[in-house]
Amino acid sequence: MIKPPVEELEKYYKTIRAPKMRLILSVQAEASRAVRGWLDSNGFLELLPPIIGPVTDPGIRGAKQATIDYYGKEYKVMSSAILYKQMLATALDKIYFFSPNIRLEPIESAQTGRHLVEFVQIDIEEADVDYKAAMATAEQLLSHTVNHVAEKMKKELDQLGRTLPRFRTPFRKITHAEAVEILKSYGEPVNPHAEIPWPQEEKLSKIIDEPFFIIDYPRGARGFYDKEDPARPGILKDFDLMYPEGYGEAASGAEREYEYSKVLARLRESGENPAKYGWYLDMLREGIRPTSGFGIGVERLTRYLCGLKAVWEARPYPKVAGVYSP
């Protein structure tokens, strides 16, 4: 666990002046250019992201949603724009945006070094593709970005003491069940029916010394919008892409459930009130195209590229759970 430097975070306006921060933010800017360049050249259209809405993604692993009064109605600040991505990909085929997200993470998340309350996610969605195609997009995009930054920003990375490995596709794929067994063999028993906890996820990304996917999570471990495999009841057609070297999750994605009756059943099963999802359910009832997509955290990407101790070093005004900062 990593203890957040509370006094430093409270006066981060001093840290931003340090030469190290200029190096980090220069790498981050180049990585963002590389991401946009690859997506634009592969037919994706960049759109403006939603910031607030009647609902947002409830599948945020113990974090709480931020709520505002929107002219007498309760609106949510986006914690993830998955529902909007389905709408946009149906209309525009291949889309992405750099989406600001707010997640009121539990206090203990401050010690993982991988969680921020405020962060930016590169949200990507494609129509008429399955989760295997989405994984191919994710690995190609990440490989291009890491390899581009390693070459283009070598001077800055050298000053940060960071040497990046060359990423080569395709990445290794292991199932959630296989990940559980690997962790057990290292003395880390985990629940085979749930998300892999953060410490064990970090350990797994140290054990496997290359980028890799965890696929096929059990139903109930993920949100109602992840599609269950009809050929394998109880298994979701989803994935997490993991960095090596113990940096944990790089991207998380899935093939989306898009049939009205199935989404409604999953909403009720998860304890969500369908009445809150009015516009979304109306859209599904009218019919949308099947889509798949994923999200990549910009600050986590920067942390990996620069070899940083913690994700708050990748943001000029970080918000860490429980710390009051600018």
The other form holds:
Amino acid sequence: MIKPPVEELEKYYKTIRAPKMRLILSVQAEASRAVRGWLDSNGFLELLPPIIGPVTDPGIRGAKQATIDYYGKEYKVMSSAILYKQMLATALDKIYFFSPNIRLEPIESAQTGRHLVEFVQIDIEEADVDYKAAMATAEQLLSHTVNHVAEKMKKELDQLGRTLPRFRTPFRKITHAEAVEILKSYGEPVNPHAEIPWPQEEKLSKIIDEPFFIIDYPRGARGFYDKEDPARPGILKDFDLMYPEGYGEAASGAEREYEYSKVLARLRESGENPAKYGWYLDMLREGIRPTSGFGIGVERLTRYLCGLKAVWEARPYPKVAGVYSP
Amino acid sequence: MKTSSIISLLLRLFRKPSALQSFRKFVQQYPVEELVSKATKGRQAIFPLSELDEFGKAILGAPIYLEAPLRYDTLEKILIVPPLYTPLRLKKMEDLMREPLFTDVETTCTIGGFSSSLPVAVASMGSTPVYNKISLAVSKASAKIGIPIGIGENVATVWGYSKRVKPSQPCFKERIMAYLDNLRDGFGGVFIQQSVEDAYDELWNRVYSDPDITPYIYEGKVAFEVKLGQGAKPGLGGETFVERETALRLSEKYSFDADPKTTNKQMYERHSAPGTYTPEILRSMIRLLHNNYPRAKIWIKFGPYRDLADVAALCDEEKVDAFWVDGKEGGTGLSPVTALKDLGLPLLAVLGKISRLKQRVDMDFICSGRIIDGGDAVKVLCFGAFAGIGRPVVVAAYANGGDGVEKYFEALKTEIQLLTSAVGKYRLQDLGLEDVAAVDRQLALDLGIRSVYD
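Structure of the form predicted in complex with its partner chain, please, following the form predicted on its own?
And the full complex, kicking off with our chain again.
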């Protein structure tokens, strides 16, 4: 747990003048170029991200959505553009965008060093592929980006005191159940039916000191759009990609549930009235292609590349839960 | 007599002429007088010999008999049956080095992860104006006494989250903070419901990320209560009447008997959905709650459904903290008459199922449904459940404000202590099926207890 530097955040116009910030933001810009370069040359089409819509991804680990008044109707600011990614991949095959997201996270997230209320995800989605293909894309993209930045930004990274390990594919894969067992053997029992809590995730990322996937989360641990494996009821075809060295989650992805009746039943798990998802359900009812995809947090990527203590160092004007800063 | 003043108070809240008739019936069929007496006199009301008119009643037993036979068995058909030989009293005497008194009965307990000064919890009452109006008094009084309280569904959606949408009606945040800010040290906790419509506004996410509530979540004082049903109307959703102005504001989130945008009438029926469940949906829903709100406790509010045993077993497996079951006599808020008459299992049937379930699950059960006095509460405790209280606090609050609620609970505590000590027990967990008997042999057999004639 790290305390956010409230004063530095409140007077951010001063904080950003520190020489270190120029280094960090240059690394970030280079990483973004590397990501775009790799995706563009692999046939992914960059699109403009949605900012608002009638619905967004429902609550993620207790985070609240931001609401705006849209000509008398409530619209949501994207907490994740996942529903749109399914729309776009169905139409355009392989897509990505840099998607700004808002999640009003619980106050305790302010001290994880890994959560911001406002952040950017590189959102990637591909039609007609399974989650293994999505993992292959994720590991190649991340390896390319990390190795490229390590080389191209060596001077900046040296000044930041950061040496990056060389990433090699394929990454190791462990199941969620195995992750739970490993943590248990290290004296860290966790709920086998839930996502791995933040401190334990960090610990696991130190224990397995190389980039790795946690795959096959249990149903109930993730959103309704992660596909349940028909051959293994209760198990989802999804993954988290983890950084080594205790930096925790890099990306989160899945094969998507895309059949109307299955989505409807899964939507009930969040206790919501499916009617709220109007356009999305219309789209599913009329039929979409199966898709898989993932999202990489830009600030977390920057934090890892630069070896920073917290994500609030990894972007301009960071918003930390409960802190009123510009 | 204060009864009449309550009725006039209640009536002011309603504009329909038929309300008078409804309230007359309510007063006839519900022990309003008894509750008003407790709310104004507190413990004194337990000892009727202190007043002549009450003395008459005690001798004649007027309120003991039912006016008309009910079509199903109620707690009235069970009696608490003390023995002379009381080994646990002897044990208590050894501890105390004197003869134990009823005041030596320890009423403190843990309910659904909250510590409570009494084996009771205040039911989740929702947005209904009659309750919402007095909800702050009930919240404060329950906090002072140190018992858990629920906040029912639709409060934030209908009356606002942190700002009042109507000057006379407290909003959600006022209700929760009136309780949490006044909480007796080391006691209590609040459980919050979210209807399908509240989910539209993400009530639980909002609570979980609210800086004013966060410290209490850290202290373990907050639970989220999944509402699966309600006593008098299992299988049906929430129903209420709202004025046009409210109907217009809520038209996106609820369904109404007529579209307030195109029709113009004084009151609109507001329907909310009961929600659709399968074992997979419920299991995943509970797991999702544990996943999303690791610091909150999870309570389940169940209606008198016939598959109680299956659902309770699933909830126990998924480690919910408390499982609340309304008998059909409870959760009567704005239920259709036909449902009140014919829908669901009566409390006694629910208790029978729970006493059998308690042999294999160790989750906390809370039962409600016309539980009014200490006798009712002790009977419920004997079957292995805690007592859920709803209507009595409403009547007590209308009779004498927050003070009335405190006095009601003070009286309830004394009655629980009296009856528990009468069977020779001084810890609530020692109460068991041996302490009750049915006045009917078949009922005794069905419930696995003795008949009074055995």
